[in-house]
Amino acid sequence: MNAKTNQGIMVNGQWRVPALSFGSPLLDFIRKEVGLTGTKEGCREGDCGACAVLMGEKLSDGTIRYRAIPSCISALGDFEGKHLITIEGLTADSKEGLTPVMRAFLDENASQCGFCTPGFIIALTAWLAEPRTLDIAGAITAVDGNLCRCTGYGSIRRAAEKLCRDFADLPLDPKKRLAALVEREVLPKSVLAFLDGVGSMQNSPATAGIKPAESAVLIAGGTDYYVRNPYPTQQFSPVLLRTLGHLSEIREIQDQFGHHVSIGSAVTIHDFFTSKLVQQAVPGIETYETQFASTLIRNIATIGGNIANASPVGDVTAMLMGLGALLCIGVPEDSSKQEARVVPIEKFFLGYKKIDLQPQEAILAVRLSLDNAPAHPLLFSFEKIAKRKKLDIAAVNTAISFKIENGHFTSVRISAGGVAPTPILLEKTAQLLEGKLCNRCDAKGLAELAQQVSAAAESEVKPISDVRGSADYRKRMTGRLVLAHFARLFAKDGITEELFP
């Protein structure tokens, strides 16, 4: 395997072939090899946003998009054939040396020491580039992974509000929006060059289609690996799963396992939640996206990586277990002859941080059922408890899914995390609810049933005490989160008043 990238990366307006190995963190390439020091090194864990850069890429449908990502925990090789824009590159074609986003920060005194400012500018520029209507809520979400320690966030919010007003007329068509942002000097003209010439740099052979050695490190998003290994050696040669295009696809399939949406293991968390096919399989799942990390992390963290991390309290893992996901496992090479084995997600976890993967194997895809009849839609809820409302690892999390057929609960699944060495299914609790009458006109009866299910969940889990909570706390929170499921899913039926008078 070639240890260096052999295709180019468009760095601001110029194509470059990196000298660093493709397993190097992108931040090191930017600062040490290219010498662009406006991108800052802060936490080296993807938590502060000071290292944020814009990543432009071409999707399978031909759409070009730009997103903000944390360069400190991103693999250099993942940028082959893509457009990297640093804070310096944003002003390449600006007549006054400032973009409108920078001008808004200046006008509202939103920068003081300035160390964090490049990351905020990048994040808000990416927000403007998204083909959606602008509002302050979207702006705040866009910078939820950026920290400022000296200015205070009020001035940054005012700058975002100014941008909402000034750019309210942006077109929603992705290509027209990018062109408009170039014309108004928010983005450099290199974006137009990338739009015209991206095709020749795609499908790099450096890592694609390679059968890994048994000792090879497999990296999907890198959000876990580079936190634990922030300074890999120049000889580090991982297999970058995001460069294997078939692992980043979301598609509809029908086979012996049924009608499913297949989500490639290298699909990012953001793409998972915003996928129309995933939303078809699980109506309303998009409302839970912001409970997972920050925007910057969601733009590179992957579905397969979150599962294979094997955290007992992984948020996406808990959701997928509550939804009855199937995992397709095999060697990560693009071969139509390859047969993957299919494993229910609850069977994948063998013990604390132990998973059902053999040497050379990886999670290839996750499957969710699409057998969702309009007459009996799938109902789904996810809840977590953490020290902070967002951007924090849960002490306990839980998910539930079921259908209501002929007035009764069916296909009930309840998962829980943080209550055992692995994420688990609460099978006894689900069995208690299965087949029970669901009379939505009887709020008191539904509340009594919810309390029974809550008590069963508390008795089924056997957590331990640690820094995030005692065993008793975790048991109690499991029961309370189950009640929260009922309160969320039956809010219109008056159950909340009965549960919490």
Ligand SMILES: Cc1cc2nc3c(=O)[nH]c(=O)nc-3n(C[C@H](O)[C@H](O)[C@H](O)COP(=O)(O)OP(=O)(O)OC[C@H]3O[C@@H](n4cnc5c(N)ncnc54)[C@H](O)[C@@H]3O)c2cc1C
The other form holds:
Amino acid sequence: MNAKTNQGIMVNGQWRVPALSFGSPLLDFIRKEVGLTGTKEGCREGDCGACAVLMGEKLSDGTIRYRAIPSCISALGDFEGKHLITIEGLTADSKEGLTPVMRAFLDENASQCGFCTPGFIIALTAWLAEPRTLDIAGAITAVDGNLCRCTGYGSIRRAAEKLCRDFADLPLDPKKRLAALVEREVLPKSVLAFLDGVGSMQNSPATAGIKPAESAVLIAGGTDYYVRNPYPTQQFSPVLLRTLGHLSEIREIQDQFGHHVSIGSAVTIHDFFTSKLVQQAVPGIETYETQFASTLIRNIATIGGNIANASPVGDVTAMLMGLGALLCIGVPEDSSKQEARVVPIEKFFLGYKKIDLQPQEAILAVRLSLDNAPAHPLLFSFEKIAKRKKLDIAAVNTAISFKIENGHFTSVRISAGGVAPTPILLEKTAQLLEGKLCNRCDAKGLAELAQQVSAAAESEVKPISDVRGSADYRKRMTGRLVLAHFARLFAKDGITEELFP
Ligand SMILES: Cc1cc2nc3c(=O)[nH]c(=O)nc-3n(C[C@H](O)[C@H](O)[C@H](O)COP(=O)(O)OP(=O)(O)OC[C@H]3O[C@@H](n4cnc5c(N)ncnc54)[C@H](O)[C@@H]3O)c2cc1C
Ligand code: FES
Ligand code: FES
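Other form of same protein, the form predicted in complex with the named molecule, not the form predicted alone:
Everything in the complex follows now, all chains and molecules, and the chain you saw is the first one.
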């Protein structure tokens, strides 16, 4: 326990040095070691939100932020130097014994058996803490990773609506907002202690105290790893990518001389989609964020993890392939910062779950071009077919990007996932579109072109049948999703009526 050097974790109001190994799931530390059982274990695979807790951390720009994360698939070691708030910790300083979020649940009868309730309260508390204007759509997105089996969502929605009204005047400045939430007993006073006293663990020598075993497993967000390995051994000591103090750029998004944007591989999915720099490189990318998993997962899952996991249907992987991303690969523990090798993302996948990585190597960063002149901006679309609208892995996904220069399609790239052992580029289909006339006044002509490109995509893929869909279904969906790209990108030109009369 040592607040001055920040060793350990601030658990609610107190610093603790965990006895469990740093590769243990955070949930086991909370329930078994600290004995706080308000945080529930439901699915243990990131699907239900019952295990949600708040993670407070200091960012590289000095801001402190609190986010809700699923503790069942988060590594304990990732919390070194951070503030963990469980459901018990929320009420530490409350006169009533309930926070306003809990009070809203009580008033609106938003809890029945109560098993899911701590997770919902945590998710909505994190939503209040995010410095932006409150609305019900935002509240619903905040709980898109929380399941309730008995109350029903109507009353939970009413509780969130009440919070929207009651907290409409929260300041937008991050620090003032946290202070206001402490003042109104939404957050405990330990938040102020953390704000005042915390140093950045990520860059401090204390983090170097985490010593992984030789040739250890590498974990970034853990959202794929812990689902496959839910009960690691007591001695499990992985390399936690985000705690490597000498590699701060692995957690950052940087403008590289206005030429490209470099996205550190340990950047979370949420930070990727909300980054102004990424949005500058890919206008409109933020609209696709909620197609990926849930808020809880997006708060910890990383860009590099999505690529290295090598799922044929990784959503961000399909997007990055459609955008022509380059991967910077090197040895993360090599503090000499040797030049990374650069690999086009489509060349990284060698076969089913086989990737171009040597034993000690990792993806360090992903590069996207910033060559996006206002005269001919990049047009981008992503589509995904899954059984459920939220929190589901795709049966098929695809992304397209191109520019329109002098009235012609240029720099066309089309990716597809779920149609081969690896995510793939549809090169023949892209070639068909490259250089074609794009007459935006001729909706009929554009629709005919879209039909040709869709048919080409359908014949270029050779999927297999599995639980998520038959080969024939996947082929047809690839064609339909390509049509959907055109419908989205040329909606203003009247193409939708031509394609789907
Ligand atoms: C409930 C739930 C819903 C999900 N929904 C979606 C979804 O909608 N779409 C989707 O695409 N995925 C989804 N996923 C899968 C997962 O969240 C993503 O693939 C995520 O991006 C993985 O990132 P991570 O940092 O958590 O990976 P980790 O679990 O940390 O790592 C995954 C693998 O990649 C390796 N690895 C991680 N980072 C690197 C690196 N920088 N260099 C080399 N190797 C590395 C690890 O060793 C491990 O083998 C979901 C997962 C869950 C649990
Ligand atoms: S226990 Fe279900 S998300 Fe963690
Ligand atoms: S109140 Fe019972 S599961 Fe939600």
